[in-house]
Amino acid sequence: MSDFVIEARNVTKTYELGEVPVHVLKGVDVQIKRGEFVSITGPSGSGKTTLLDVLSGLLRPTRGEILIDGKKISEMDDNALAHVRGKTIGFVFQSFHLINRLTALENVMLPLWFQGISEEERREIAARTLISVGLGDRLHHRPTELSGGQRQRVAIARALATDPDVIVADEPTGNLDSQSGATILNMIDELNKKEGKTILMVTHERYVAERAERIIHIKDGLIQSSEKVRKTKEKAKGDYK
C-alpha cells in the first residue's frame, strides 16, 4: 500500500473557451499522505478549486496522472472511477449541495444507495452518523428547516456515511457565521485527529488554512510553496480566528 492516498504527477488542466485555451493547471505535482490534514489556498482564479476537483477525481486532468489509493484513475472508465471515488472520498461543499425535498436522514442515506446497501441498513447508518455530528433531533427536518451550520453538519454526515479515508472540503465555512464556522472546523479537526481521516480543504482565508498541518499555495495554476504549519496554543484550542 502506498504511503500517499492521493498523488498528482505533472498534471495540467486546460479548458477550451471558443478558440482560446485557458490553462488553469500548468504542471502540478502533489502528494497527500494518509492521515494528513492539508489546506490548499491561493487568490481567486489561482486554480485551487480545479486542483481540488482533479485530485478528488471530480475532474479528469488534460495531461498527467492522478493516483487515488495507488490506482491510476486516468486509466479508468467513468463507472470504475465513480466506484473508487465513492469508496475513498467524502465531499463537503460550500453550498452544501443537499436535496431540499429530502430530509436530513434521506440526504445522508443517498450515497449508501449507490453502494447497493439495503434500505434498513442505509437508514441505520444515516441515523447513527447524524447523531455523531449532533443532529439526532433533526433527522426528519428538510434543509430549508435547518440553519446554515446544521446544513453543513448534514453535509459532513453525508460525507462520512460511506466511511471514506479522505474528506475533501471546498470552502466548508464560506457560507457560515463565525460561530457555526468554528463548530465545523473543530469537527473537521476531530475527524483528522481522532478518526485518522485524511483532510484536503480549499480555503481563501489564511486563519482557516492554518488549521491544517500543511498549506499548499497555488497561484496562476502553479504550486508556489508547500509549508508546514506551526501550531500556536490558540489554534490548538480550536479558535476560529
Given for the second form:
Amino acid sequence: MSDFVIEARNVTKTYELGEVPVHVLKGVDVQIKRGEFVSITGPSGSGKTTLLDVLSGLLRPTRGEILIDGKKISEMDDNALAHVRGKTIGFVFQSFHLINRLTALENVMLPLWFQGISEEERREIAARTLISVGLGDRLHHRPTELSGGQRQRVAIARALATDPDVIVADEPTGNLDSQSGATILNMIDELNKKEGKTILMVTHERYVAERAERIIHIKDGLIQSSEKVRKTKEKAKGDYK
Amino acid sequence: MSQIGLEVFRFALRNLTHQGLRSYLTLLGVVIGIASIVTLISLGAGLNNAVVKQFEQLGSNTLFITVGAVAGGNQESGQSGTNLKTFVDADVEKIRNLPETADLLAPVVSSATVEFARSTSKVAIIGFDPAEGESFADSGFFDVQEGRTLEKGDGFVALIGSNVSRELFDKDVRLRDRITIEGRSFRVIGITKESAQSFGGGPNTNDTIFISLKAFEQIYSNADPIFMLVRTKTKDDVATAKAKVERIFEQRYGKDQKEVVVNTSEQILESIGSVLGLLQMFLAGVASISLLVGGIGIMNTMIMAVLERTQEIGVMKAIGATTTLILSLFLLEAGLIGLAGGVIGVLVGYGLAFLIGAIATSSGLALDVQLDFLLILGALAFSMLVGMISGLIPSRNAANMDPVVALRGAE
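Can I get the form predicted in complex with its partner chain as well, since the one above is the form predicted alone?
Every chain and every other molecule in the complex is listed next, the one we just looked at coming first.
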C-alpha cells in the first residue's frame, strides 16, 4: 500500500471558454498522507475547488496524473473511477446536496447501494452511522424537515457510510451558523483524530483552515505554500470565532 | 445482479411517483396508442373468430351462390318485378342434379307486414323447403330455443327469431301464438336461439321469420331464390362443383357474366381476412401516430426530469453511482412511464373492445371478442419499449453528465 492515499503529479487543468483557454491549475504536485488532515485555502478563483475536485477523482486533469490509493485514475474508465471514488472517498459539500425526496436514512443508504451492499445491511449501517452523528431520532425525516446543521450531519453520515479512507469537505461550514459550524468542524476533527480518517478540506477562512495539520495555499493555479500548522492548546480546542 | 436490478426498479418507481401530474399527463399519449392497438386487434380478431366460427359450422365443403346484388336492398324483391335478378328454377335443378351435390338449400327472401296483438311490424321472411333445411340443421341457422324447427309437411306455421319474439310487438310472441303475415294466419311452432348468425349475408336470424317454401309461395307469386348454399359430397368435390356451377350460369348469362357469384367458404374467409387485414393496417397506423406522440411526451418528461435532477445526478455520481447505473435508472423510469400507460391502455382497450363487441352483437354483427394474453403481454412489452426508446437520449444525457458540472452548476 502506498504511503500516500492521494497523490497529484504535475497536474494541470485547462478549460476552454470559447476561444480562450483558461488555465485553472498550472502544474501542481500534492501528496496527501494516510491519516493526514489537510486544508486547501486561497482567494476566490484561485483554483482551490478545482484542485479538490481533481484530487478526489471527480474531475480528470488535463495533464499530469492523479493516484488514488496508489492507482492511476487515467487507467480507469468512468465506471471504475466511480466505484473507487465511492469506496475510498466520502464527500461533504457546502450545500449538503442531499436528495430531498429521500429520508435521512435513505440518503445515507445510497452510497452503500452503489457499492453493492445488501439492503438489510445498508439499513443497519446507515442507522448506526446516523446515530453516531447524533441523529438517531431523525432517521425518517426528510432533509427539508431538518435544520442546516442537521442536514450537514446527514451528509457527513452519508460520507462515512462506506467507511472510506478519505473525507473530502468543500466549505463544509459555509452555509451554517457559527454554532452549527463549530459542531461540524469538531466532528470532522474527531473523524481525523479518533478514527484516523484522512481529511481534505477546502475553505477560504483562515481559522477554519487552521483546524488542519497542514494548509496548502493556492493562488492563480499554483501552490504557493504547504505549511504545517503549529497548534497552541487554544487552537486545538477549536475556538470557532 | 438481479438484486441490483430489482433495486434499480424500485428506485425508478419511486422517482416516478414523485413526478406527479406531469408523468400522468405524459401517460395519455401512450394510453391512447396502446388502447387503440388493443381495441383494434381484439375487435379484428373478434370479427374473425365469429366469421370463422360461422363458416366452420357450414363446413369447408360448401359453395355460396349469390346473385350479383344480393347485398343491396332486397326488401321488395319477391313481389314487385324490380330488376334484381333471381335464380331460374331450371338452373337450381341443374345444380341439384350435379353428381357432386349432396345438399342444396335455396331459401327465398322477402319482407312482410306482420301483425300480432294489434301491433304491426315489417319483418324479413325466409321461406325454405323443410326437407332441404333438415340437411343444413347443423349450420346453426335454425337452432331452436323453444319448440321445434320446420318439418316436412308443415303448412302455415312459423319459426320466429328471438328478437321477433321479444321486441317487435307490443306483447311477447310465445309458442303456439298466432301471428298474421300479409293477411295470413300462422301458428308459432318454434323460437330460434339468440345468435349472431346472419343468413348468408342477409338479415340476422334473430330478426327473421322462417316459414315453409309452400306457405311462402301462397303469399308471394314470385318465389325465386336469390341465394343458394350447396354442400358437396366431399371436400375434394368443391373445386369441380364450383367450375360446373359457374358453367351453368355462363350458359345462361354468357361468358364473363357478373350476375352470379360462386364462392367457397375458404374464398370468403380469405376475402374477409384481407379486408380485415387492410382495416387493421389502417388502424395500426393511427395507433402508431398516437404512440409516437406519446413517445415524444415521455421524452419531454424525461428531459425535464434530467434537468431538474442535475444536482442529484451529480451527487449520485460523486458518491459512487456508475454511468451504467444512472443510465439504467433513467431508462427504467422512462420504461415504467410507458408501462404504466400500457397497463391503462390495455384496460381501456379491452373495455372498449368488449363494449363495441356487445353493442355489435346485439345489433346483429357477429363479434366474438376474447382476452388474448399474448396480445396483452405484447402490448405491455411494447409500451415499455416505447418508453425506453423515448427515454434513451435524456437517459444518456444524465448518465454522461460530468459530476462536477452537475454539482457546481447547481450551487
